[in-house]
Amino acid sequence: MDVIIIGLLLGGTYALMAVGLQLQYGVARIMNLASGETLVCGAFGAVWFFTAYKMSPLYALIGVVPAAFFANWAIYRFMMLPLVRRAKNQGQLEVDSILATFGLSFVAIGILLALFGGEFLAYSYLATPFSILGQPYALNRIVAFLGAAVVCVGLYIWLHHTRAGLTLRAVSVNPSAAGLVGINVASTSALAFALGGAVSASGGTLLSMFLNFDASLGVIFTLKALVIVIMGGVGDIRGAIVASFILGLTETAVATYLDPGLTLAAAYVLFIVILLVRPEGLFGRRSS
């Protein structure tokens, strides 16, 4: 039971980084290999805020989320949009965006190293036990899970019950057809990319309450987000959330019964299995 509860708590927080990448890739068609660095920036923002002001890192979300939103909007507007306009097909855009964001990730790592150094940063917040079914679990993990649940549920409702959300989903399904009915595809894609960055940064803020971070850790979270997006199905928020729980449970089981050092290897094996068995993902549609 411990493995299940800890896996669910971890998976719920993973959902934020996966949903962020899902919006960027599923709607804006940008495979952002710097999404992990966005998450690390959110974590470092929370560490700096807690250290400087001795206040709840949850308050850091007030600054981290808007900052990540506008930074990612600027990245799309001035870096990604020229690549989108020159790409002759989706394959070329994916290659160009992978190369561009791969380089962007190194730029972000360099900036983080210059600002915070190369050591691991952490702080203690709500590191007190809370009983679930008679067993104690860290309260910070529970708070992070609840925060992630609020963001994911709110985002799902917004996407499916508002006109703006309908616009994003239309672009995700068919950008060309969306443009024919009067949707500004470029602006909608910029919104999705910016929103995805904001969601990823909020995930870093929540994860910082119980994980240690350093400037080079972003690549690991990018890999995990990719595993989750591919597993769940590109363009489907539900799939990303379900796959996040699967990855969280898998990592927890491997860490508990085998070795904590094998968790990343387990994520990679899971990624390969999904690509071989069901490349369209759990909720994806098979291409005809």
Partner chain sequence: MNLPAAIALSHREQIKLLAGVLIFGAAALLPFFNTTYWLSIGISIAMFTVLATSWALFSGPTNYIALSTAAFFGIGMYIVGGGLPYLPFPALVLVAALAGALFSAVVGLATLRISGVYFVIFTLGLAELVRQVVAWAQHVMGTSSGLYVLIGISDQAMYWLLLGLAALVFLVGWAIGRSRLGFALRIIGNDEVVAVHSGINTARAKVVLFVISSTFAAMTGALVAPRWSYVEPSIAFSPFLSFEVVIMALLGGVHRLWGPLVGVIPFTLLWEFISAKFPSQTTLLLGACFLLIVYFIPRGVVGLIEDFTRERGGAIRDLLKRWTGGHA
The other form holds:
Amino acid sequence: MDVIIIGLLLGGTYALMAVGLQLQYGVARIMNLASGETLVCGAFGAVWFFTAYKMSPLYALIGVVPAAFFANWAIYRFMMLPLVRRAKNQGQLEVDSILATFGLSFVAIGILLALFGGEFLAYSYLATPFSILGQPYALNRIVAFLGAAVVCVGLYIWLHHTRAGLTLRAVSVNPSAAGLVGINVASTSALAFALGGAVSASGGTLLSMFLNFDASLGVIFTLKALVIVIMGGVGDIRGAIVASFILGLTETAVATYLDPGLTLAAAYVLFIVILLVRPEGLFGRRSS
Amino acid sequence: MNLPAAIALSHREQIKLLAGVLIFGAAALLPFFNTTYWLSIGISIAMFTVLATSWALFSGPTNYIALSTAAFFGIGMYIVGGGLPYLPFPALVLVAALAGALFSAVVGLATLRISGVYFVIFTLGLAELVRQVVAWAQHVMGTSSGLYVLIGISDQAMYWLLLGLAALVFLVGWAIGRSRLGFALRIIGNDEVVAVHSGINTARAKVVLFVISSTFAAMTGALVAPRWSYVEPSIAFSPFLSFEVVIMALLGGVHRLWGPLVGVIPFTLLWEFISAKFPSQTTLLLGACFLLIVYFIPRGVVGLIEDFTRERGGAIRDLLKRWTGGHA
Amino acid sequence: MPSATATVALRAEGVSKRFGGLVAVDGMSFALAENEVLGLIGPNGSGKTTMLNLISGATKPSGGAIRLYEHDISATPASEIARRGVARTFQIVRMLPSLTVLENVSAGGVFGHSRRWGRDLEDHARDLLRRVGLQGAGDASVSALTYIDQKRVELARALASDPKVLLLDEWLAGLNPTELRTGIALIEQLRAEGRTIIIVEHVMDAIRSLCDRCIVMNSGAKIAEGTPREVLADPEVIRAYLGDADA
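The form predicted together with its partner chain is what I want next, because the block you gave corresponds to the form predicted alone; please supply it.
Okay, now the whole complex, with that chain kicking things off.
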């Protein structure tokens, strides 16, 4: 029971990084290997805010979210768009964007190392027990989960009930057709990429309430987010959320019954199962 | 194809072979100059030559970016570290090669049947995964996380071994280049749909090349393990290694067999300089160099050279033609 | 239908293909005798290219079976189907841009139905280039060729494997009248060599002069089958084409 609730709480918070990557990969068509670093930046922002001002890391979101939004917008506008224009085909763009974001992830790690050093950073916030069904759970995990739920539900409503959201979904389904009906694909992609970065960073801020971070941890989160996106099916937000819960549960089970150091192995096991059984993802449509 | 035709070399190939032998022969003389500093750089260059060239054997023609060099390199290193009490060093290098081949075959079979993106993602965290599993296994078995690699192998011997391995990579790469497998990979890299409809079993071709490439990485890890007398997970499975290998190969150019070598030499020297001058900014500078290469020299130094010779066209090509006997 | 004594090269039995909710091919059945030339015609979007993709193995049928010389190939990978003697061209030309023209042609002759290598392969590829009217262009880069010449290269590549069954997807589209005559003559030669051919085509002159038989598709299903003269007079075929700009 413990495992299930902790797993669900963790999975719910993971959903943010997966949804963020989903926007970047599913809409803007950029497989962002630096997405984990965006998340770590969000976490470090919270740490810095908490230690400097002694205020709830939730307030850090006020700074982290717009900062990540603009940083990721700039990355798309000045680094990805030239690659999109240079690419002769989708395959070329895939290779170039993978390489560019891979390089970017190391630049980000380098900057974080220069600013914060290589130590694990942590703080203690709301580390008080809260009772669910008679069992105590850390309150910070519950608050993080609720924060994530608010962001995900808000995003879902925005995507499905506003004109801008519709534009994003149109580009996600078919960029060239979206262009033909008068949608500015480049600026929509930039918006999706920026929004995705902001969501990933907010995930980092919330995760930092109960996980410790160091500068080099980004790649692990990138990998987990990618596994979730593939498991859920590229382009499907609901899939990403369901897959986040599955990863959260699996990871918590592995950490509890096997070894806390093997969480990445849990993600890989899920990845292999998906590759062998349903490569198009849980909610993905078989393309052929 | 009949056998004599397979072995027979054109005039141009004979010249290339001669040049290769001369270059390797000259490189083999380095230890006689008695400078430890340059020998240590020589070892790095030889090591990265093997890693970057074998990386490009697979990733060059297929355009599948493998980010897993460190995983296989680390496996090789750990096999030497853990196996020294039981087996002699040369046997362990072979075991490492075998382990690298088996592991990469599993990874390749799981991912390369489906799509390039899944392969990249799988390789991205592979080094970290193996590191976690090794650490866990050591924890379960109650051994310490580090391993001592105390073996009397001189720097000269290690340099020559790596140089020999580099020569082997070039020979294998050259043989693949003129084989049906090499032709199949060029077709796959151009258009996978055409490849399939021409009768190429694309998954098998890709897996074979990935296995060859990863086997060399595992052997390199095994050979250089004695360089660190104490091996621990953070050294063996460092993500920077995968990153450096990709940078060097891209800097040189991945569409020629000798391309990565052109990147390895200047980059190793530059790196030596940077890590001495700015030891705390290495990650940032490494990332910045990488971006510069991706954005400004996407086809590597070899691409620049080719553009240059094409512009200068006539004169140089005529010269080359006369020199190589009219086949340039 | 092919006579009872003739060998059936290719047989489709109730073949269907669904993409999500869309039914692209709906219960197609036909048989193709060895050395026959079959025209597959129909309005745009009627499922012709999907049918070719199903035969060449590019996509797998959702239902039914496809047999090549009575062996079921419904689940066989495309590369294996190519090795058993099926070769094709593509509606939109697919060149291998970093390879020379000669290498593009050679690519078809190494791994497919008949396998060549070395001098033998090179001679074979040069022969084929001559056949499609591109002698001397072997060392050129494919990007230097016109679209029509690229189509010729693609046909030469398909022929390089000595296929038993050849699938041509609008190979004659876009040719001028002179080129069209040469193209039709070339396909006639291929049939004279004993190959079995399916052509998907909108050029009705070519259909009339080349095809023994025609199958007309509309909305994924077969609506008529017979000699070109018969099917083109069929009222339902005319109805299917009416209002369609490609008629």
